Every structure is written in structure tokens, then in C-alpha cells.
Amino acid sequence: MGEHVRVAVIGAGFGGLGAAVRLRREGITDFTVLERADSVGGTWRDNSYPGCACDVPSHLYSFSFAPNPDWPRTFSGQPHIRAYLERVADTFGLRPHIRLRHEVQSMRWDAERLHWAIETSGGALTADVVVSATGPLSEPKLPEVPGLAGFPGKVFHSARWDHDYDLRGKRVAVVGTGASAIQIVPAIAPDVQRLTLFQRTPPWVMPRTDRAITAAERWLHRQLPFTRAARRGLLWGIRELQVSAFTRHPNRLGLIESLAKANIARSIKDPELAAKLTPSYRIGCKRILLSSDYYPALARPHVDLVASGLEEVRGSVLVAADGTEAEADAIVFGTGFHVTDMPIADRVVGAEGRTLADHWKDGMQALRGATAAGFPNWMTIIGPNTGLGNSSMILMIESQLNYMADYLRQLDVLGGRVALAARPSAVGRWNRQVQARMERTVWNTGGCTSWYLDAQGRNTTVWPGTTGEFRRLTQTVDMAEYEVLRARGGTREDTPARAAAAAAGEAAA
């Protein structure tokens, strides 16, 4: 029968390290984290393009549970985030849990016997519990350019940095203005012989106010963690002050607009360009971006700004839809990730014999962010509904990772060979109710088309609400919203309360 875990967690990025060091916290050890690639780090391990950083404040962007008081800078540079991963695999010996190069390759509910049996690249194994911890910002997107395949040139995505080509005194191509380009742009501009950035929409960016931490900022955290305590809280309370004017009054941003067109203003003088880079949409409607050297940078001579997307490759000449031309010797593709129709979901089927993109091939949708219908004792971490566009990811992963604990609880309290369902009542109540939020908010209201919206046009991505909000919702499993199967045939198992729970949950919706 092979390898049996009662729990795999796939990934080991914030996610995955996140749910290893609660579920040994949880005192369960009978675990395994299976990760492609051969280190963790997820995605501070992939993103290692000149000048990747983050733009949450460091002391917000760690786990509550593992502090770093030796956080360099204000906002971290990724070589820090990614080894601040590994000696969280380190502190809490997640080492002898995780398998690196073994990518999950499939993994198919087995109903009669209700577990999980997963194909890897480095074998195959069964577990009891699923947590997906792949991450929305995984897989690279690239679009499909009519010609691209002839550019005699080198092409790559900024996920994939390729280190070895140097592209000192090349002329380069960067595709994309997003959070990713932002950063690129401003760190290889002083080394290329021209650079030509293709914006398909400006977006709209604030300054970055990043400075080295004191080496005495440091000691006293080191020595009064209290005093690190009260600045990760200051820190996560204005951001959750800033809430209400992203999903409820969103003409309240006015003010921040107008700061972010006085920062065009201080560093572009060029009044043709200014207008290229100042969107029509209002700010928020798009991830907000900071740089304090991104508009300097496309100030030089020798760089171009063409106002469009790139439309198609001719050799190594690079044609705008606006029929703007520009050679290249290299492209950088800064065109995001599969967020909405994240490939993993191509390799998890349920009970019903569907697979997970399938299910949500009409818009990803799960119960609290976590469970989807018709995939017992399957969870996702970083799940639908749950990003964010002002604060720190670590929050609401950590959210997830209370709801994870209690599920698990849940299945020990039952006893037995057991597995919970979500139901489908549940899961399309919690859906219609985050959507009707989404209605009033700047992502939906701001005039904007963004990755947080699927091929429908929905926003299956962010979370309308605080993250103090989220983690009261996410603190203990409702057991009405879910189904007992047990082992004796696959069949359900309802106690009279859960049942007139579920049954009043049906009526209603």
C-alpha cells in the first residue's frame, strides 16, 4: 500500500513552513512537506531579479510565532525573506519533514478508503489530510506574442531570472508594470545600453520610505521584545485603519490620488511622459505599488516608455499595439503569475471524479478561504478571497492556519477513519456573501481591470474585509457547515443538530 502520512502539505514556502511549524505545534509529527524545487522559500526563492524586495514593512512580514529583531532594513530585500525561511526551517526542525524535488504530479480523494493518494515525482504516498500551501504567485504567466518564438535574442520571466546572461550594455525589454517591473526597471537601467519598458497601464506608485534599521533599533528589540511587539502592532493597525476606504468608501482615496500625482510630478518634468504614467482608473482598483526610483529611472535618456502592450515580435524587433518599434537583445516578461486558474488545480481530484479546475472553472470559490466542495480533508493556504491589497500576507496565512488546527481537532474529536466535506450550501453561502461585499470596493468600483479578476470578470482573490475580521471567521470550524464521512462505506454521518443546521442552511439558501 505504500507510504501513509496524516498529513501532506504541499510547498514549502510562508505557507507550507507555516503549517509544518503549527502542525508540530499541535504536537501531530506524522507529516510531510513535499516541494518541487530543491531548497524552500516558495516564492522568495523563485523571485531573485535585481532589486526584489517587499513591500510590507519587514517587522509585519514574518510569522508572530518566529520574530526577527535583526531585520536590516525597513522593507527587506529577498536574499533576507528567504533566509529568514530557511532558519524558520531550521528553529522549529522542519527539516526532517520536507522533501525537496518531489513535485506533486496528482492527487485523487480515494472514497472507500478516505485518504488522499498522492503521485510525486519522487514517489507515491497516501495521507489522510491535504493542505495546499502551492501559493497564488507560483506559476509564471507569459503571454502569447504572434512571433515570439523567432526573437534570436533572450527571453525570461521575471520569476525565472536567468543569472548567468548578463545584461550589461544590451539593449533589454521589460514587459509589464507591475510590482515586479517596478523594481527591475530602476536596478538594471544604469548597466543597459537601452531599455524600452512596454506598459500596457501605468500604475499608480507611492514613495517607499526604506531605510537601514539602526543598529540600536535592533538591540532593543533584541533585548525588550515588547518593543518589537508594539511595532509590528503599530505597524498592522494603520493598515487596518486604512480598510474601510479600500472596500466601503472608496472616493475617500481622493487624497492619496492626488499624493501619488505629486509624486509624478516631483520626478517627471517631461509633461508628455507625466500623462503616460498617471492612470485613469482610481488608485487601489490596482495593487499600489512603492518605489522611490522607479520614475527616476524612467527619466533617463535611455530609457523609453511605450504606452502600450507589446503586440508582436518581428526578429528582434518588439511591436507595440500601437505600432511603436523596438529592438531588443533580450525580453523580460513581468506579466505575473496563474492566480485565478493556478495549475495546481489541474492535479487534484475529488470525490466526484472532477478536478479542482474544473470545479472552479466558473470562478474559484471556498468555504472561509480553505475547503472547497467535493474535497474532503483537502485545505488551501493563501486560499480564494484571501489577499490582500494593503497589508501582510503572514496575517492571514496565520488566520488559515488556526482554521487548520481546529479541522484537524475536529477529525480527532470524531474518532475514527473520518473525513469532513464542505457542503456545497456552505460554500456558496460564504461565496454570494464575500461577492456582494466585493460590490462596493475599489477593486470592483475603481475602473480598473486587475489580476485580482477572473476570466468572468469576478474577484476571486482579495478579501473585502479587515484581517482582525478574518481571523475571528477563521477561528474554529463550524461543523454545520460540513459533513461526517466515515470509513463503513463512504456513507455520511449527521448529528441531529448539525443536521438541522445544515438543513436551515439549505432553506436559506
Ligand SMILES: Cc1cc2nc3c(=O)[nH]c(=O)nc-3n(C[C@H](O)[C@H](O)[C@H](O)COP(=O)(O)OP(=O)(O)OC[C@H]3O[C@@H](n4cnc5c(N)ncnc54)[C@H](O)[C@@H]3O)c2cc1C
Given for the second form:
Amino acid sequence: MGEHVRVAVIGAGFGGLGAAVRLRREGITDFTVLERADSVGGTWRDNSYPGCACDVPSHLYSFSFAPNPDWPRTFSGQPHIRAYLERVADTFGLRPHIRLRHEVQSMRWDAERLHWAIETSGGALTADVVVSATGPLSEPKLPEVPGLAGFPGKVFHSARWDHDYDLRGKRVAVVGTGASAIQIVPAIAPDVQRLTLFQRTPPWVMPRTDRAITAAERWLHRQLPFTRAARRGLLWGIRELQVSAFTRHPNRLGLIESLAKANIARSIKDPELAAKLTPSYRIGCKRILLSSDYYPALARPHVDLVASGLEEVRGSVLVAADGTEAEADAIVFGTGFHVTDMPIADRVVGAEGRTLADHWKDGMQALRGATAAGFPNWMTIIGPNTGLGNSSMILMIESQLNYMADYLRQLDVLGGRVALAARPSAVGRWNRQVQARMERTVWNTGGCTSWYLDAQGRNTTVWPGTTGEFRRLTQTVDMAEYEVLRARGGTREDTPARAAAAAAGEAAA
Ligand SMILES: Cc1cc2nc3c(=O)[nH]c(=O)nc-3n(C[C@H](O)[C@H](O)[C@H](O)COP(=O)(O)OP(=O)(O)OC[C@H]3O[C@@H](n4cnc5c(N)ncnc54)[C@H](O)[C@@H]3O)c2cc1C
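Next up, the form predicted together with the named molecule, please; the one we just looked at was the form predicted on its own.
The next block holds the full complex; its first chain is the one shown before.
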């Protein structure tokens, strides 16, 4: 028989490393973390583009159980966040559990043995439970542009930056105006000969109050940890108070919209350019971006904004949908990621022999953002509808780790070879509630299309509530939402109390 572990965690970003820490804290050491790359860090390993930094303050964008009194800036840069995650792996003794260069190629549920059979680029193994932390933004998305293959210059995606290619003195085109692009543009503008930015839709951009954290602050945070906790609490509380404007009262965002317009007016004196940069949808509908140097960079004489998407490439000439042409030596795609069509879903085969991608073909949905019907003992970190428009994803990850820990506790309590299968009725009920709340949100009513929405226009990515509410809803596993599967002949087993509770739930749904 091949190697077997109790828990296989996939991915070594914030989600996977956080899961590993939590497993150890729960006294579970029989687990492995499978990571396809050759180092840990996830997002913060892959995104090394110039200017890359978090857009949630560092004291909130970090684990509560691994505070860092030494963040250098209020919004620290990628090298510091990556180094932080490397330190987490060392400090919590995770290295012996991590297998780098182990890309998960498939995982198949074995309904007889009640385990997952996992194939990786480094060999096969089986696991009782899979915790999939492959990341919502880890598969770069490149648009299919006619003629791109014939472009004679350099082409790369923001998440696969080619540091060997020197942009100095080059004519560079940046495609896209999302969170990455607005960090890249001001960072490279001083060096390039000409910069052309292709913008399909303008983002709303608010100033970013980034500054160095002083030595005195750092000293205070080291010596008096409650000051660090208070800072984190304040950053969290402010963002919690903003949530109802996004989820229930989008009209209240009008004031923020005025501030964002003032931000444009401050840096952009050319009325034509200002008009091109002013969105026509409600602020918050797409992620609100933070930058204090994006607009000033666009005002530079050698930077051109093309207010139209890239339509075609003819040799070294880039042609926009509105016919504008620009010649370039290099194209940087800041075009985002496969979010609502995660490639990992093609690699998971559940109890009925269907892939998760097939199961989710009409839209992703998971019970409490974690488990899917037909995929026993499989859960995802940052699953469907766990994304945030305005706060730190680490808060959501830590909530999901609570859920994971309780899930494993419940399996222990049940004893023997056992699995939990999310009841379709429970998943359906959860999803209907989430989608009903979504109807009033700015993401659905704000008049934009965004990467929050899937191909059918459904919002399967964002959580329509506060992080505090999500924390409460994921504190423990509600066993009425699960069916218990036992290995004896692959039979299913329900306790009378649980079956009654489930029936009541189904009737209510
Ligand atoms: C540029 C950028 C800036 C961001 N800034 C913020 C911010 O300021 N605040 C915020 O809250 N969020 C931010 N995010 C979102 C960010 O993705 C999350 O906060 C968080 O880092 C996600 O962690 P994760 O572990 O779930 O995913 P990731 O960090 O993406 O890690 C997933 C890991 O899984 C691995 N993997 C994937 N598939 C496989 C496979 N088949 N086999 C093995 N390994 C696999 C990947 O290699 C990767 O290491 C940002 C995202 C990007 C791209």
C-alpha cells in the first residue's frame, strides 16, 4: 500500500500555511502540505512585479497568531510579506510537512475506502481529508488577443514578472487597470521610454495612506503587544463598519464617490483625461483600489491612456477596440486570474465520479464557503463567496481554519474510518441565503461587470456580510448539515437525532 496521511493540504500560501499551523496546534502531525512551486508564499511568491504591495494595512493583513511588530510600512511590499510567510513556516515548525515541487494533478474520492487518492508530480498518496488551499488568485488569466503570437517583443503576465527583462528605455504597454496594474504603472513609469495603458473600464481609486512605520511605533508594538492588538482591532473595526454600505445601502457610497472624484481632480488637470478616468458605475461595484501615485503617473507626458481594450496585435503594433494604435517593445498583462473557473476544480473527482468543475458548471457553491455536496472530506480555504471587497482575507482564512479544526474534531468523535458528506439540501440552503443577500449589494446593483461575477453573471466570490458574522457562522460544524459515511462496506450511517435534524432542515429549505 502507498503512503497515507490523515490530512493533505494543497498549497503553501497564507491558506495552506495557516492550515498547517492550525493542524499542529490541534495536535495533528499526520499531515502533509503539497505545493507545486519550489518555495512557500503563494500570491506573495508569484507576484513580484515592481510596486507589488498589499492594499489592506499590514497589521491586519497578517495572521492573528503570528503578529509582526516589525512591519516596515503601513502597506508593506511583497518582499516583506513573502519573508513573513517564510518565517511562519520556520517558526511553527512546518518545513518537515511541506513537499515542494509536488503539483496535485488529480484527487479522486474512493467511496469504498473513504479516502482521497491523490496523484502529484512527485508521487501518489492517499489522505482521509483534503484541505484545498490553492488560492482564488493563483492562475493567471491571459486574454486571447488575435495576433499576439506574432508579437516580436516580450510578453508576460503581472504574476509571472520576468526580472531578466530590462524595461528601461523600452516602449511598454500595460493591459488592464486592476489592482496589480495600478501598482505597476507608477512603479515602471519613471524608467520606460513610453508607457501605453489599455483601459477597458476605469477603476475607482482612493488615495493610499502608505507611510513608513516609525521606529518608535515598532518599539511600542514589541514591548507592549496590546498596542499592536489595539491597532489591528481598530483597522478591523473600521472595515466592519463599512460593510453595510456595500451590502445593503449602496447609495451611502455616494460620499466616497465624491472623495474619489476629488482624487482624480487633484492629479489630472486635463479634462479629457479626467473624463476617461472617471467610472460610470457605483463605487465599490468593482474592488476600490488604493493608490496615491497612479493618477500622477498617468499625468506624465510619456504615459498614454487608451480608454479601450486591446483588440488585436499586428506585428509590434497594438490595436485597441476603438482603433487607437500604439507600438510597443513589451506587453505586460495585468488581466487578473481564473477566479470563478478555478483550474483545480477540474482535478477533483467526487463520490459520483464527477469533477468539481462539472458539479459547479452552473456556479460555484460550498457550504459555509468550505464543503461541496458529493465531495466528502474535502474542503476548500477561500472557497465560493468568501472573498471580501474591503478587508483582509486573512480574517476569512482564519475563520475557515476554525471550521476545519472542528470538522476534524467531529471525525475524531465519530471514531473509526468515517467521512462527512455535506448534504445537498444544506449546501443549497446556504447558497440560496447568500444569493438572496447578494441581490441588494453594490457588487450586483452597482452597474458594472467585475471578476466577482461568473459567466452567468452570478456573484460566487464575495461574502455579503461582515467578517465577524462569517466567524460566528464557521466557528463549529453543524452536524445536521452532514451525512456520516462509514467504511464498513461503504455504507452510510445516520444517527436518529441527526437524521431528524436533517429532515427538519430539508423541510425548512
Ligand atoms: C497581487 C495581489 C495582491 C493582493 N493583496 C491583497 C491584500 O492586500 N489583502 C487581501 O486581503 N488579499 C489580497 N490578495 C488576495 C490574496 O490572494 C489572498 O489574500 C491570499 O494571499 C490567498 O492565499 P491562499 O493561500 O488562499 O492562495 P495563494 O496565496 O494563491 O496560494 C495558493 C498556493 O497553492 C499552490 N497551488 C495551486 N494549485 C496547486 C496544485 N494543483 N498543486 C499544488 N499546489 C498548488 C500555488 O502554487 C500557491 O502557492 C492579493 C492578491 C494578489 C494577486
